[in-house]
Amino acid sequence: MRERSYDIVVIGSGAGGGTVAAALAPAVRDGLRILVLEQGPRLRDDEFSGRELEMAAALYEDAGGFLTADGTMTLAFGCAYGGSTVVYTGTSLIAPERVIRAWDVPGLEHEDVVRRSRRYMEENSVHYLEPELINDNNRLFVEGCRKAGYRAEQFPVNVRGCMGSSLCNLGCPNAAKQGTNRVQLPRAEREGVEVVTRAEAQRLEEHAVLVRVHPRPSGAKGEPSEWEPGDYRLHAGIVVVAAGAVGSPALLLRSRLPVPLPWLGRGFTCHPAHILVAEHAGEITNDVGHPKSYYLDRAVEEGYVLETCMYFPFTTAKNLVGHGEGHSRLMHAFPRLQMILVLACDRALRENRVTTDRSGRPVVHYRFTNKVIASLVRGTRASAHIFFAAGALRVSAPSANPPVIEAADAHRVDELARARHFKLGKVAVSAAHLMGGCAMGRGAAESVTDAWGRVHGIPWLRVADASLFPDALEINPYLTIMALADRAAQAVRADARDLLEAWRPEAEP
C-alpha cells in the first residue's frame, strides 16, 4: 500500500467538496497541501454526446439505477469531476427562512445562509433565461397554471452561453452549465490544489484516509486517474467529507470512528418524485429549450411542488404506467407531449436512514409515509388541471384509475386520482434531491456536526454536503449545499493552524 500526506483531503467534488476545494485553495500558497478525491471520472469535453445510455452510464452512481432497499425508489445521483452540479438543471434557489428557522441548529442563522448564497449565484452566473430560451412546454406550463387559478414562478439557473440543448441531465454538451466542474474545481486546480478521479474512499481511520485507485474500464468515459491504480493511505490532518447524502453516511459508517455517533446515517430524506405526460395534438418544443425553467410551490400549503421537466425517451417510457399499444401510442406521441415533475416535500424520520451492507456498499432505506402519497396525489390533479388548461388531449397520471385521463373527463380529475390508486414498486418514483445522514444539531445525542460541519468529537473530522441538512430543504438543495460548505471551510481555515500543529509532528513523511 502506497503512503501519501497531506495536510487536508476533501472527499467528493460535488457543491459540497468543490466549494469546499475552492475556499481553501489559497492557502496552498502559504503552503498547505490540499487533495480532493472523486470517485468518478473526469470527462473531455467531446465526451459530452448527450446520447442517454451512455451518459447515464458515465455520470450517475449505478448507470442512475441506484434503488433503495425495498426496491420502490430510484435515487439519482452524479458520480464524476464535479458530482451532481454536472447532471442536475442549474435551478439555483436559496433556502426559505422557514426551513432554516425551522432546523433549530444553534449558529446557523439564516441572514448568513442567503449572504453567502448569493455570493454563489453571482460566481456561478446563476440568472433568469431569455425568453427565446423558454421552450413550449414552460409555455404551456404557465399557461395552464395561469388558467387553472395557479400562479408559476421562473427558476434563476446557472448557465451561461445556453444553447437550448435540453441535455443538462446528461451533462452539458456546451460548457453552458456552471457547475462545480467548470468554476470552483478549475480555480481551485489552478491555484495548486490537487484533484484525483476514480479514486475511492474506502473507510477513514485516525488522521487518515484508505483509498482504492481504480483503473479506467476498457471502453469507459473519461480520463485515467491521475495516480496510478492501486491502494493507497492518506495521512491527513484535516479530512472533509463531502460524498454526499448516501456517500458520506456510509463512509463514516465503514470506518473506525473513535466516538460513537448514534445519529450517523439516520435522518435521511429526499424529495420522492414521478413524472406526469399530456399529450397535445400538435408538436411542441420539449426537448429543445432549457428544461427546467418555472415551477409552482405549494410545499406550504399542499405538500408539493411542480416543475417543469424534460426527460429523455427511455426515461419517459420506464416512468409511463401501463404497457402495450397504450404505452406505444403515447412513446410515438413524443413529440407532442407536455411534462411535469411532481415533487412530495417530505420530512427526516430517524428510521429512513443510509446503513452499510456486508461489503460496505451503502443502503438507503426509506419508507413512503400516507402523508408523502396524498401529497403526490394532490400534485397530480394539480398537475392534470394544468395540463388540460393547457390544451392537452389526454393526460398519463399514475395514481388514477384508469391511468389515462382524457379530456373528456378532466372534470373528474379530483375522482380518479386517488391515494388507493398509488402503488408501490408499480408507479416509477425516483428523488433526486438528497438530504440527510449526517445532520447538524446540538450535540452527538441528536446529530452528526454542529453548525460548521465539525463532527462532534472528532476535530479533526469535517463534513460539508446535503447530509448535513438536519430535514428537508423544500427546494433544490445546490445553493444551500454550498453555503454550507462555505461555512465548513471558514471552520477549517479558523482551526487549521492548531489542528496541523498538533498534527503534523505524528504524520508520515
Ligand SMILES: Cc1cc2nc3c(=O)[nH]c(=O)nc-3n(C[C@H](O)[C@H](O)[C@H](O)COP(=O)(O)OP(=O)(O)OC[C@H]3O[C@@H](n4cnc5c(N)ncnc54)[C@H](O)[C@@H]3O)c2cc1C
Contents of the next structure:
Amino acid sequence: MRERSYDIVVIGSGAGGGTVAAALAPAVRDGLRILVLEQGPRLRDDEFSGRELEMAAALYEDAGGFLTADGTMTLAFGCAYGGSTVVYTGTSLIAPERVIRAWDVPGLEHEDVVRRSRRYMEENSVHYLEPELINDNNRLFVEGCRKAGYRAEQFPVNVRGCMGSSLCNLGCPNAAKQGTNRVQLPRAEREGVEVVTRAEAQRLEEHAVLVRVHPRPSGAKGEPSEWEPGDYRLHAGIVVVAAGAVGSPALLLRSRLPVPLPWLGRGFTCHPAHILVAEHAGEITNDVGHPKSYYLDRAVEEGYVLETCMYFPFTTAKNLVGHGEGHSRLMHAFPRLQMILVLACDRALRENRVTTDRSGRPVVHYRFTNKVIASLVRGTRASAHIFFAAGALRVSAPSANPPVIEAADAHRVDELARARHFKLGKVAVSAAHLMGGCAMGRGAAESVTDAWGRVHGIPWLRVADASLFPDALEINPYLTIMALADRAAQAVRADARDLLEAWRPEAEP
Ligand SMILES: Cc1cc2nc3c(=O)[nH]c(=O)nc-3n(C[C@H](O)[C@H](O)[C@H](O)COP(=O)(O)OP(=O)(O)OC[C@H]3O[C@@H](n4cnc5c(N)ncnc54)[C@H](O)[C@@H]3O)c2cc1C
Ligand code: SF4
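Next, report the structure of the form predicted together with the named molecule; the form predicted on its own has already been given.
First the chain shown before, then all remaining chains and molecules of the complex.
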C-alpha cells in the first residue's frame, strides 16, 4: 500500500466538496497541501454527447437507477468530477427562513445562510432567463397555473450562454451550466489544490483515509485517474467528508470511528417525486429550451412543490403508468407532451436511514408515510387542474383510477386521484434532493455534527454536504449546501493551525 500525507483531504467534489476545495484553496499559498478525492471520472468537454443512456451510465451512480432497500423509489445522484452538480438543472433558490428556524440548530442563523448563498449566486452567474428562452412547456405551466388560480414563480438558474438544449440532467454539452465542475473545482486546481478522480475513499482511520484508485474501465468515458491505480493510505491532518447524503453516512459507518454516533445515517429525506405527463393536441416546444424555468410552491399550505420538467424518452417511458398500446400511444405523442414534477415535502424520521451492506455499499431504507403519499396525491390533483387549464387533452396521473384522465373528466380530478390508488412499487417515484444522514444539531444523541460541520467528539473530522441537513429543505437544495460547506470551510480555517500542529510531528512518513 502506498502512503501519502496531506494537511487536508476532502472526500467528494460535488456541491459540498467543490465549495470546500475552492474556499480552502488560498491556504495552499501558505504551504498547506490540500487534496480532493472523487470516486467518479473527469470527463472531457467533447464527451458530453447528450445521449441519454451513455451519459446516465457515465455520470450517475448505478446509471441513475439506485433503488431504495424495498425497491419503491429510485434515487438519482451524480458520480463524477463535480458530483451531482454535473447533472443538476441549476435552479437556484435560497433556503426559506421558516425551514432554517425549524431546524433549530444552535449557531445556524438564516441570515448567514442567505449571505453566503448570495455570494455563490453571484459566483455561479445565477439570473432569470430572458423571456425568449422560455419554451412552451414552461409557458403552458404559467398559463395553466394562472387559469387554475395559482401563481407560478420563475426559477433563477445558474447558466452562462445557455443554448436551450434541455440536456441539463445529462451533463450540459455546451459548458453553460455553472456547477462546481465549471466554477469552484477548476479555480481550486489553478490555486494548487490537487484533485484525484476515480479515487474511492473506502474507510477512515484516525487521521487517515484508505483509498482505492480504480483503473479506467475499457470503453468508459472520462480520463484515467491522475494517480496509478491501486490502494493508498493517506495521512491527513483534517478530513472533510463531502460524499453526499448517501456516500457520507455510508463512509463513516464503515470506518472505525473513536466515538459512538447513534444518529449517524438517520433522518434521511429526499423530496420524493412523481413525473406527470399531459398530452396536447398540437406540437409544443418541450425538449428544446431550458427545461425548468417555473415552479409553484405549496409547501406550507399543502406539503408539495410543483416544478416544470422535461425528461428524456427512456426516463419518461419508465415513469408513465400502464403498458402496451396506451403506453406506446403516449410515447408516440412525445412532441406534444407537457410535464410537471410533483415533489413531496417529507420529514426526517429515525427509521429513514442509510446503512451499509456486508461489502460496505450504501443501503437506503425509506418508508413512505401517509403524509408524504397525501402530499403526492394533492400535488397530482393540482397538476392535473393546471394541465387541463392549459388545454391538455389527457393527463397521465399515476395515483388516479383510471391512470389516464381525459379532458371530459377534468371536473372529476379530485375524485379520481386518491391515496388508495397510490400503489407503492407500482407507481414510479424518484428523488434527486438527497438530504440528511450526518445531521447538524445539538449533541451526539440526536445529530452527528455541530452547526459548522464538526463531527461530535472527533476534532479532525468534518462533514460538508447535503448530509448535514437535519430535515428536508422544501426547496431545491444546492445553494444551501454550498452555504453550509462554506461555513464548514471557515471552521476548518479557524481550527487548522491547532489541529495541524498537534498532528504533524507523528504524521510525516
Ligand atoms: C438530476 C438532478 C437534478 C437536480 N437539480 C437540482 C436543481 O436544479 N437545483 C438544486 O438546488 N439541486 C438540484 N439537484 C440536487 C443537487 O444537485 C444536490 O443536492 C447536490 O449536488 C448535493 O451536493 P453534495 O455535495 O451533497 O453531493 P454530490 O453533489 O452528489 O457530490 C458527492 C460526490 O461525492 C463522491 N463520492 C461519494 N462517495 C465517495 C467516496 N467514498 N470516495 C470518493 N468520492 C465519493 C460522489 O461521486 C459525488 O461526486 C439535482 C440533483 C439531480 C441528481
Ligand atoms: S438547457 Fe442550457 S444549461 Fe441546460 S444543457 Fe442546454 S445549454 Fe446547458
